[in-house]
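Okay, so here's just one chain, in structure tokens, the form predicted alone.
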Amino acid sequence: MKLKGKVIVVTGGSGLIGKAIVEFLTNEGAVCINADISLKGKESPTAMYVDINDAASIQGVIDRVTGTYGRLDGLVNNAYPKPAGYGSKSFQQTPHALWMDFVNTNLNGYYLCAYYALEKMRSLGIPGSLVNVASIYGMIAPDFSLYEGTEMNFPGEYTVVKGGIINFTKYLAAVYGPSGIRVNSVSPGGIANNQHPEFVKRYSKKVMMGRMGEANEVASCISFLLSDDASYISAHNLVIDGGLSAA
């Protein structure tokens, strides 16, 4: 119950990793609000519709949360909108409009969510915590041999977004540190999600621990960064990849 009494918003809480985060934080005692674009017409005090590219939508969620619970202790920037056609083509074949749409949607979505959450924490005088979900592929180059013969692909725009998020995290930590607010990121490696068996086999061979990660292993690390156990950790990028990026 390390998060007992804390009110935390998780964007994209209906996805694979998002569901694990919401469940883990709730089990740790937090009042956890899933803010997801899929929740239109299905809202409750702990499930709210949000469009992360709509400033008014984000501000509305933050205001509703603080109006209902009187505080905001944390936000997990996890939403990962994918435009139609995303990841289906090579770098050379990716339409410029698709690239720009993905980068704009995700980087600016993270910016807007961070802005409204952090400003609300600062105005309320709450020493809160924000965690951005990045990726090891914001740090290292992909190995394209993992995808051969699988019809899977690795989109270049993903690396741009995730690398930007890691550095944006450090910037935000510097801006809001004087207010007692901590900002960190997590960089997961590959997470098991019914991928092609050949990809899983190849990927697992590259990992020191010999397997892909699980969504709850990302969630537990995020929970730690949101908790008071991490009270002197800020501007940090916590890598969760079984040792892959260190090899």
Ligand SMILES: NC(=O)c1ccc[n+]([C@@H]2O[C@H](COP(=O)([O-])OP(=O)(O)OC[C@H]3O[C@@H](n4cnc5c(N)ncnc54)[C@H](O)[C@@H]3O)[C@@H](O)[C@H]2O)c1
The other form holds:
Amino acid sequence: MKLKGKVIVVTGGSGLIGKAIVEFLTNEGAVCINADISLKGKESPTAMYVDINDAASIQGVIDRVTGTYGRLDGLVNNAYPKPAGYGSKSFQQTPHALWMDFVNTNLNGYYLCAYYALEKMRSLGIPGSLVNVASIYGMIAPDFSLYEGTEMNFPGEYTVVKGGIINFTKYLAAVYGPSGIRVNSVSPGGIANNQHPEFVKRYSKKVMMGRMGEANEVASCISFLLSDDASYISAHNLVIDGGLSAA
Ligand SMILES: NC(=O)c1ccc[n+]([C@@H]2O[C@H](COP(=O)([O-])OP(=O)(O)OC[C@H]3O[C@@H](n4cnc5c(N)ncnc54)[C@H](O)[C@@H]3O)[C@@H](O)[C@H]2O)c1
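Having seen the form predicted alone, can you show the form predicted in complex with the ligand?
Below: every chain and molecule of the assembly, starting with the one above.
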């Protein structure tokens, strides 16, 4: 129960990794609020509709959470907006509008959520913790041979967003450190999700541990960064990839 008494918002908490984060944080004793665009009309005190590209919607969630629970100790920026056609085309064939839409919705969406959560923590005098979900592909280039013969591709716009989030995390840590607020990122590698068997085989071969990651292995690291066990960790990018990016 490392998060007992803490109130934490997870954006995109209905997705693959988000679900695991919400479950893990709840099991650690947190009041964990899933804030997701899929929750329109299905809201509860721990499930709220949010569009991370709509400042009023984010501010509304943060205000409702602090109004209901009296505090905000953490936010996990995890949502993953995917414009139509995303991920299906090569770099050369990706329409400019799709590229710009993805960069805008993802990078600026994380900015807006960070802004409202951090400003609320600061104004309430809470030494909170923000975790941004980045990726190893914000650190290293993809190996395109992994995708040969599958329908999978690796979108360049994703690398722009995740690289940006890793450094934005350090900037935010510098801005909010004097208020006792910590800001970190996590960079997961590939997470198992019924991908093409050939891809899984090739990808696993590249990993020191010989396998893909599991969503709960990301969730446990995020829980650590949100907990008081990480009280002197800020501006860090925690890599969760079984060793892949170190080789
Ligand atoms: N799956 C992986 O292998 C992997 C690896 C490394 C990093 N990541 C990162 O982990 C995070 C979660 O990825 P995932 O695979 O669980 O994604 P996912 O697609 O399974 O879930 C994303 C969630 O975000 C929500 N969402 C989309 N647009 C939104 C918006 N505008 N406002 C609020 N919510 C919105 C969706 O409804 C969904 O519930 C992302 O940041 C992703 O880049 C994923």
